[in-house]
Amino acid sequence: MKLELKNLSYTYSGGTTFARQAVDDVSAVIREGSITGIIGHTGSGKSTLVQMMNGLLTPSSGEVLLDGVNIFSDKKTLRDARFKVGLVFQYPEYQLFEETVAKDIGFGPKNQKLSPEEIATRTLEAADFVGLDRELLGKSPFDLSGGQKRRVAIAGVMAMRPPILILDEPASGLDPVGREEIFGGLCRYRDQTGATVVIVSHSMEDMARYAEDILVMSDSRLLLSGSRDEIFKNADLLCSVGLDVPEVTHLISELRRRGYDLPDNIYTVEGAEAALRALKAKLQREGATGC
């Protein structure tokens, strides 16, 4: 499903004098089944934007357009729009509610009129995709850790079976090994479903691991937008607007600078270790032949 957006403002408080621009005339493709990557400083538009993908806020002017639909056409179409778009808000495990993760991760699929069967399967499906055990699916969401409350949470988001998903800091708050739960999900999620996936986060380190395609924000409007490479190229402009390429990749450079010969497009560690790697047998191989 093809995600577009025209021409996309949003004005809090319009008309008054507490009147803040919060998106302007912001216009992008997502690509499908892609993992696409909002990055941008505290205020510079991404959460406003992510709640206009799905209709949770109404546009001050332009369209969101699902497969060339806008989705703000009629009342029947935003409430489309809001199953084929799932969200999952920061910190969501403050929005569970229900007696036990079950029937929480569940609550979704009722909603959309689904037997109880195909209720059941797609809890266990999503609770899968998280590693949410299912020994706990019969335990209340509130006796779970903040790690496994947040899995509980975007579960049942995917338990809709979005084909588009979008989160906002889905792994804030959490430790090393709580955020490769939550992103080694969210991956597993599209690579078995087809699903496009966006992420909203402030850490650059996430979004060269994991994102493929990348939107920069900046002062409400769009900056960038490009491939993870064409993105982490602009190390400048990124600077100049408070945000910066990974630490590995100012290792890399440093290690450019001084003559070292490894490639210009790395981001993440696993991609360092790797080059690094390379580099040492070259450089074995040519002490070996004497060159």
Partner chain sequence: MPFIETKNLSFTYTDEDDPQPVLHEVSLSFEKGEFVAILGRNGSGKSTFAKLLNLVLEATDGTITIDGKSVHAELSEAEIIDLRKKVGMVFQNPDNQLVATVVEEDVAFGPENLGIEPAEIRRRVDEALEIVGMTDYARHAPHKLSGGQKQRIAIAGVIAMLPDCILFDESTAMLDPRGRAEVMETVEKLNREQGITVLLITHNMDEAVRADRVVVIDDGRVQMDGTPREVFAKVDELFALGLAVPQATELAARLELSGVPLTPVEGADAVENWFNT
The other form holds:
Amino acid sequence: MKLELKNLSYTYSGGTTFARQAVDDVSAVIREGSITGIIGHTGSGKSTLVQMMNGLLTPSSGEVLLDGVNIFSDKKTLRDARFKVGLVFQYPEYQLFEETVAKDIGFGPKNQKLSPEEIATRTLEAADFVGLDRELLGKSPFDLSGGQKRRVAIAGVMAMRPPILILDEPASGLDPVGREEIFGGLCRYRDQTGATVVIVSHSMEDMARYAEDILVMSDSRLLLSGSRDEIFKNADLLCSVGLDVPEVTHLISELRRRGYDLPDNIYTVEGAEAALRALKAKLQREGATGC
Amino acid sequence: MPFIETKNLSFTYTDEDDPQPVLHEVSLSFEKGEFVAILGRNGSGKSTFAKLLNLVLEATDGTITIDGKSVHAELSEAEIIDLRKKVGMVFQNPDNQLVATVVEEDVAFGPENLGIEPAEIRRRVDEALEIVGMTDYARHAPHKLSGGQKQRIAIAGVIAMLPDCILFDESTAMLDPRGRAEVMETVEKLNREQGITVLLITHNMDEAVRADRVVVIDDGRVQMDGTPREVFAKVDELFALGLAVPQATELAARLELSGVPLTPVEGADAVENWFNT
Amino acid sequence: MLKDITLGQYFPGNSLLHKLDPRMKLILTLLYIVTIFFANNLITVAILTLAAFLLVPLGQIPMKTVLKSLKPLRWIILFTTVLNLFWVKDGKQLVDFYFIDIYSGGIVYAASMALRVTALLAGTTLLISYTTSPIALTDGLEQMLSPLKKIKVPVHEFAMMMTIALRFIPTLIEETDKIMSAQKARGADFETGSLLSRAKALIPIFIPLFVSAIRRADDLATAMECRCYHGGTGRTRMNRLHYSLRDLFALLCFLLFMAGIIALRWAPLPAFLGI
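Take the protein just shown as the form predicted on its own and give its structure as the form predicted in complex with the partner chain.
After this comes the whole thing, all chains and molecules, with the earlier chain placed first.
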């Protein structure tokens, strides 16, 4: 399913404060079946942007097109959009409420008015996506560890099998293993259902590892958008708006400054290793002929 | 004599049906003025360790000595308060540790509990806000501040009690990169300029690198203890414990470079050396 | 959205009203309420309402905000007005249309009732919630009620509870908003269906909210303990309250104003304005 944003703007009129433009004229196309990252620091408008993508917030102007249809065109389309675009908020574990994990995961499918059999299948399937032990399904969600709770909450939205799944900071506060488990689950969901996954984050390292396309938000506007390679070429611009490029990118740019001929789109340790080995081999060849 | 010393410290959560051991015979000592990072996965027992040091929990076994005073069950309220004053705590969730509806009133909360003279409280509050760089926000409402600002207020509230040591229990985990940078800058400043002993509990490697010493806890046991360079040299062991290392360190390990670079610049130096051999 | 609720929120500032001692503001508010009930004709009620709105610039609060805070009460005001309009059968009959009878007394009574409610709300919110920090207010209450400590009333504990409640109301409101959005994103429907099904739809909001409130309470208790909180004994305060000349002046002005209003009870006013 194709998701397209056309000149989206949102102004908060907020009771006591002055009107504030949270999103300003953003247009973008989210590629079907991609893992797309939306990055920006707190207050850059990224959270407001994703809440418009599934119709929780109504834009002040502009359109959100799902396969070419504006989701705000009528009430029914809007309600359908909620099911087509699944949204997982930050710290989703705070929304768990059912007696058992299985029931909690099944809450969304139940609201979709699916049959009990279908709900059961979806629940198992979603638990598998996020790598949740099936033995946990009968437990109370409140007895789980933090990382497990997070995965239950994400499974709760996956069980609705949205063609587009959006997550706001899905891994925040988790340790490296916990992060891996979450992102692994998201990749599995995309690979097995062909859905589009949109990840909102302020961690450039996670973006570098998992996002194929990236939108960069800054000061309510879309600063950059494109493939991961294209985005990471702009390391200096990213730093200037307060985003942190991965350490390894800093390391490579330091070497480039020192005159080494290295590519400008390295953002993972694996990539850096390969590039440095290649350069070392090249330097050795040149050294050999030079003598 | 170390400022804080624990000997064979153990703790077991007493849940009726299944008692869960969280800490096993942890023996550690921290000198005055040290900046120590305590590294471990979620659920490794590092937060329990913090709660024991602040007398929120009581050890199942083993001893704790703080500034020469030993911690035991028969301490009077005055003695407990005196110990808590020495070791301040800053917690993870910035929202759940601010008591008052005005920033400066919140900072004053600790000294007020200690029964300090109003004029002296005023002086301490102003100074604490100055140290964390929040003087301009003295009359603001905490719930309208950013996460990083709230944490700095929480830090000011602890500094105003003039502690010798501050324990940060994953105080940056819920913050964005900007908030994290603000808090880390404050933490370093407290250690370098105010001479406050800092125990920083975290699972973030970039923060641990900035400490003088890193202690790795896993499964309730001390697994490693040394300078950041000594600890991060053990890349494979850390990965096995479910932790990460700085990217420069990981890259150097993959390329089998000599030395343990911790920062991008050190990494670049190591790579350059490697090119020249 | 829930965030728009401004009733009972403090606006930091440095105006004359902000600077008054909270205890004085409490006293003045009590006196103001008493005066409202003393006012027995449309003119005095109108003066009282006007006086409340004169406090707006004095407290440096934007007029828009004050009017907005009154908005949720428009139905109550409308209801009492309509009720009085049709039920009071004093004075001259002005309308006689089938079952609708409107008397002049009804109009006067309805108008003054609407003004009274407005004056009551505008005056108290301005004097108390908008210009007094909740902590100053609780301090004021605590000090005013501290003689009760002698008869073992836990005044400090009540004040502390109030402070914490005030501190966490905005946080919990924000949280409710967030949980509602999250459950809506999972297809929960709070707007349609029978009363029972709508009540049931609230479970996914209340349980997480409750769980979170307990967790916050637990965290806060630990944090307070770590900051050496051990009840009210031996505790000092950074800001001690003391009355200044300003407070005395405010009291004198108000007493004069009150005397004037009460005097108007006996003023030779046109009878039809009486209520």
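Positions refer to the first chain, counted from 1. Every value quoted in this text rests on a predicted model; they were computed, and no experiment measured them.
**Student:** Given that two rigid parts of the chain turn against each other between the two forms, choose the hinge position from L243, V101, G108, V197.
**Tutor:** It is L243 that sits at the hinge.
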